[in-house]
Structure formats: C-alpha cells, structure tokens
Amino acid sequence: MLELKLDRVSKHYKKKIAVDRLEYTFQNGIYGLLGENGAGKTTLLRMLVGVLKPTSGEILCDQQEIGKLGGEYRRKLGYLPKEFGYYPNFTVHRYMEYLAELKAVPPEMAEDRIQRLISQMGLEHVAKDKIKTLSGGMIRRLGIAQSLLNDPEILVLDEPTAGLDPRERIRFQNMITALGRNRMIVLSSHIVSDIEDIADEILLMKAGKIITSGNLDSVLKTVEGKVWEAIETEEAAEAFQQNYPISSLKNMEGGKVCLRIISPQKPTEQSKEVTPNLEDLYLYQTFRTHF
C-alpha cells in the first residue's frame, strides 16, 4: 500500500510561516482538509503534487522524497487545483487528448479513458465544443476528468466542487467514494457537508497547523456537550451572535428565534444539549481563541 508522509514539513513566505511543521502520513482512503482562508491548505496541497517545495522537512513517498522521485512520482499524481489552466480555444475532446499525451497515457487507451471520463462527468453534450463556451461548473468537471486521465494512485483536489450544483455535487462525492477504495485522495473544501459525507479521515488546519484529524466519531468527541439549542427573543438573538458561534439560526412563530449555540458551558439555563456535526466542531475550533 502506497504511504505519502509528512516530516516536519514547513512552508515560509518571508515572514509569514503558512504551513508550520507538519508531521501526518498518508494512506489509501480519502482524506478531507478543512480550514480557514489562509489555514495553509492550498499551501500544503501544493508542496504534497511538488509544485512548491518546503523551506525544511521532507515529504516522503514510500520513504524517498518526493523530489528526487521526479517522473517517476509524477506518473501516480492526479491534480486539480483551485484555479486550473486550459486552452480556451480546445475542444472539451482536444483539451482532454493533449492532457492524456502530457501524462504519458499509452496512445492505446487514451481515447477509451477520455471517452469514459467525459461520460462519467456528463460531459458527452458538449465534447465537441470549446471549453470557453461552458460554464463554470462543466468547466469544473472538465478539471475533475483530467486530473483521473492517467488513473492515478494519489489524487489530490483543491476545492473540487466549487461551482457544481447540488446534483453534479451528488455525483462527484459518488464518484470520488468509489475511487477511494483503492487510492490516496487528499481534498480540501469550503463546503463541509462535502467533507462529513465522503472523507474517511478529517484534517482541521489552523494557522499552518493540524489542529484536530481522525475518523468523523472521533474528531466529534472533541465538540461533545459543547453544542447547545436554545428558544429566545429576536433582541437575545443578537446578543448571542455577539458572544458566541452560532452555526444555526431559525426563525420561529411569535417573534421568537432558534439558535444552535457553540459553547464550553450552557449558554443559558433553557438551552439543551444536541449531537454535534461537523460544522459545529470546525466553528468551535475557528473560534477557539474567544472561549
């Protein structure tokens, strides 16, 4: 079984220190990273495919660094950034058979994985058009296509389903269980549901940190009796939105308003205890500082 590992792995740009002495190993599965703007997500993602490399520690696959792997690491990478290049002018078709001869895909079976990654991303209708007539979510799905063109052991995706409707959403986290079975997949997302429903392990990063990662059950045991529901007036609302998290909020007959409340101790002697989710748990540790 393939092993990526992180040792001591930092990223410093000049006085800003975005990814901070990582030590984590990955394996098959797929692997979701949540955080901030500025967590150090894209950062590490970007030194984990080798196009950056880190100020100090190494990143090891199978126990040789990734950098003097060279090709040879290359040819088991699949990535899709957060903003990836294309050729305007090409075909959804074209565009996708010069990336095959890029990645080195054997011209023998090229045109069978193009023609059933276009059908996979739903993408049949518009093979032969330009890719800068398509929308933002086809052209999401085009990057999602190219990335699995070589069939790589390592996938790794920087907000994949930005742009993609609800169904194309579905679709991909269907697509993406699937190919966890037998591969590594690293993802990060701003969506969390995207996250709590298809990651076998959870990575929180704060301030170029993992803060908190493990299994959906364990990573919520950190987040349980700090959840809490409570009924109040509009004008306690606004109070409560001030001094705490608040991942949920609903309006209720007779003026008053729901409140799903992040807290250490019982906001108030009416509010009661409820399961946390993963939001919960990503808003507790965003506002940790403030407890």
Second form
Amino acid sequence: MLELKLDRVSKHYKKKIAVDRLEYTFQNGIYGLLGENGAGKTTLLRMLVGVLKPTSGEILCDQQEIGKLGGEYRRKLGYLPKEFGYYPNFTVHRYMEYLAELKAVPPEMAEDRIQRLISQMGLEHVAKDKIKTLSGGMIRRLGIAQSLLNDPEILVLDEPTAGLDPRERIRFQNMITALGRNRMIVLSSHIVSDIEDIADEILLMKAGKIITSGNLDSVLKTVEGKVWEAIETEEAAEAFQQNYPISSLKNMEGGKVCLRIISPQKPTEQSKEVTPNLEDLYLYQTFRTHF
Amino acid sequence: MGNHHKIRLEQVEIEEKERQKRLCRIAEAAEGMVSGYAPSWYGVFRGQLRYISGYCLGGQLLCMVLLVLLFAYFQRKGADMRVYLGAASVVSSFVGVFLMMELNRCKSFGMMELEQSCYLGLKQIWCVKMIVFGCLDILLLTVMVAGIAGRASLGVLQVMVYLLAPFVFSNVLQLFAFTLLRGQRNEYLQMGAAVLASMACGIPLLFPEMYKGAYFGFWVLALAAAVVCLVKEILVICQKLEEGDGICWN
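For comparison with the form predicted on its own, kindly provide the form predicted in complex with the partner chain.
Following is the full complex, with the preceding chain placed first.
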C-alpha cells in the first residue's frame, strides 16, 4: 500500500512559518484537512504535490524523497489547486486533452477517459464550449475532472467544493467516497460538514501544526463534555458571544435565544451538555487561546 | 496408432472464485504496465506543438518574413548592408518577445501550479517551447549571417557577433522581466521590455562606425557578458521552479 510520510516538514516564507515541523503518515483513505485561513493547509498540500519545496524536512513516498522521484511521483498525482487556472480560450475537451498529454495518459486511453470524466461531471453539453463561457460551478467540476484524468493513486484537492451548489456537493462527496476505497485522498475544505461526511481521518491545523488528528469519533472525544446548550435572553446571549465561542444560535419564541456554547466549564446552571459535532471541535480548537 | 492410445486429460474443475481472483490480478498488473507509459521526446514535442499559441508562433514567423523582405529590399536597392545589419539586429532582438509571451501564458492564467504538478512539469514544457522558438531564431540568424557576410565586406564571425550580441542581450532583459512579472498585465510589460531592448539594440544604427574592426573586441566582450547573464537568468528560473515560491499565486 502506498505511503506518504511527512518527516519534520517545515515551510518558511521569510520570517513567517507557514508549516511547522509536521510529522504524519498518509495511507489509502480520505484525509480531511480543516483549519482557519492561514493555518498552513494550502502550503501543506502544495508541498505534498511537489510544487513547493519544504524549507526543511522531507516528504517520502514509500521511503523515497518525492523531489528525487520527480516525474515518477507526479505520475501518481491528481491535483486540484485552490486557485484553479485554465486557458479561457480552450474548449472543455481541448483542455482535458492538453492535461492528459501533460499527465502522460497513454494516447489510446486518453479519449476514453476524457469522455468518461466529462460525462461523470455532467459537462457533456458544454464539451465543445470555451471554458470562459462556463459558470463557476462548471469550472470547478472541470477542475475535479482533470484531477482524475490519470486515475491517480494520490488525489490532492484544495477546497474542491468551493463554488459547488448543494446537489453538486453531494454528487462530489459520493464520488470521493467511492474513489477513496483504493487510493489516498487528501482534501481541505472550509465547509466542516464536507469533511465530517466523507473523511476517514480528520486533521485539524492551526498555525502550521496539526493540532488534532484521528477518525471522527476519536477527534470528537477531545471535545466531549465541553459543548453546552442554553436558552437565554437576547441580552445574555450577546454577553455569551463576547466570552465564548458559539457554534450555533437560534431565535426562539418569547424573545429567547438557544445557544450552543463551547466551554470547558458549564457556562450556566441551566445549560445542559450535548453531543459534540465537528463544528464544535473546530471552534474549540481554533478558539483555544480563550480557555 | 489407434485412437484408443491417445492420452485423455481428466476434466479439470475450475474454481470460479480463484479464477476471478487471478483475472483481477492480471488486470491489475496490466493496468500497472499501462500507467508506466512515458512519452518519447518526439511525442512530447508533437504534443506540445499542438498547444503553442498561434499568436506567438505567428508573430515569430511574421518577424522572420519581415527580415527576409527587408533583406530583399536592401539588396535590390544596393544599400549599405551594414545599415541592414543594424536594422536586422533591432528586429531579431524583438523576436524573443514571442517566446516570452508563450511562456507567460501559464502565468497569466494561473496554470503554473497545475502544470508543475503534472508528469511533464513546467521545466519540460518550457524546455520544449524554448527549443522550438530557439530553433526558429537560429534559423533566422543563420540565414541573416549568410546573407550579410557575403555582401558587407565583413567576415562570418564578425557578422555573427554583431547579430548575436544584441539578440542575447535582449533575451536577457526579457527573461529578467519574465521572472519579475506576474498577472495578466505582464504581457504588456513584457512587450514594453522587448521594445526597450530593441531600441537599445538600434543604437549602432546611429553610430555605424561601431561595426568597424576597432570595436570588435567590445562586441565580443558584450556578447560574452550577455551569455553569462543569460545562463544566470536561466539558472534563476530553474531554481525558482525547483523551490516553487514563484509558481504559487499567493
């Protein structure tokens, strides 16, 4: 089974530390990266695909440094960058052909794969259209399609669901779940539910470090007993928002507000403990300096 | 021998599960063999040629035609070929902009990151484009050297140096602009750098005595310096690609 190992990997941009001595091993399965803006997710993904070179440390694919593997490593990769670029005057089909060429997809297989992916992504009706005429969601789907052209063993997706409508997101989630059975998929997202629904392993990043990792149940254990629900007046709710991370807030009848509060201690006598979810964990970990 | 002496094999029972398992293994192995496909250099060139922008390649060819027409004009008029040499330097030093614009395309449209993550990375893609455009440049310069050397009482070596020095200098300046700039407006800035370099290469037109033998040493030195700078610029680009900092948008 393919293994990708981060061995004390760091990336510095002048004085800023984007990724700080990461150690982690990826194997087959779906890995979800969560974290605030600037947590180092994109930098980590760029290093995984070999676009960025770590300032220190190594990334090893089956015990071999990825830089030394060069094209042989890149052959295994499928990548969707956050800022997905395209040549606006290319048609969808030509763009796929171009990338199939760069990904060294055997010519006798390329057309078949292109057709299959275009249809899988629901882009058949625009296959001959120029990319500049497509909607944002279609362009994102094209991005996902190109990442699968070479049937990659390692699939790296940086915010793949950004710009997709709910139906497209569900279709994407189902597809990733099916693909994740026999390959390694690393994806980042701001949409916590995307990660919650499909990731086998969740990695929470903060300030360039992985602060929590594990499957959903194990990571949620770290926040057990720290999520509370309370029904308060509007004034009290405002006060709570100043002092605690609030993962949800609902208006109720009679001017009352139902709050979901993240706190290591019981915030009020009336609040009751509730089962945590990934959003609670995310808030707990990212607001941790408050506690 | 009669039929009754033939050896008859017993009916072999095929275990369906095992058969499927083995077929799967064969399919996997076959898939693995196919995924090991590596295009030949010829295949890479042929593939990339299909995607080179017609605008850039057309521009390059147009400049070549312009030089040939200019040459025919000078020859017909019986004008001083040293003036043609100066004019040819200006045009040939501008020609490099089309390669730069072609290389710039992936930068302008944010494709660098994606292309760099492919089996054929930016190094290979740019290498192919540089070779294609470079071959056209060499062809152009060779024709010009051959045309001028016989008609301007200048040796082949001298004409080569007089043409190459501004050409290499211009390419250095344009490569420098290429490594500095990013975004969609850089095409205009790249064009600006090419015009500036061409204008600088036109200076000898104002001082035709610069093509005299006394200044040849200066030309050789200028060419040597330009070649050193060109190699340095190419190394800088290679390093930037290696590090990746210049590839990513943010």
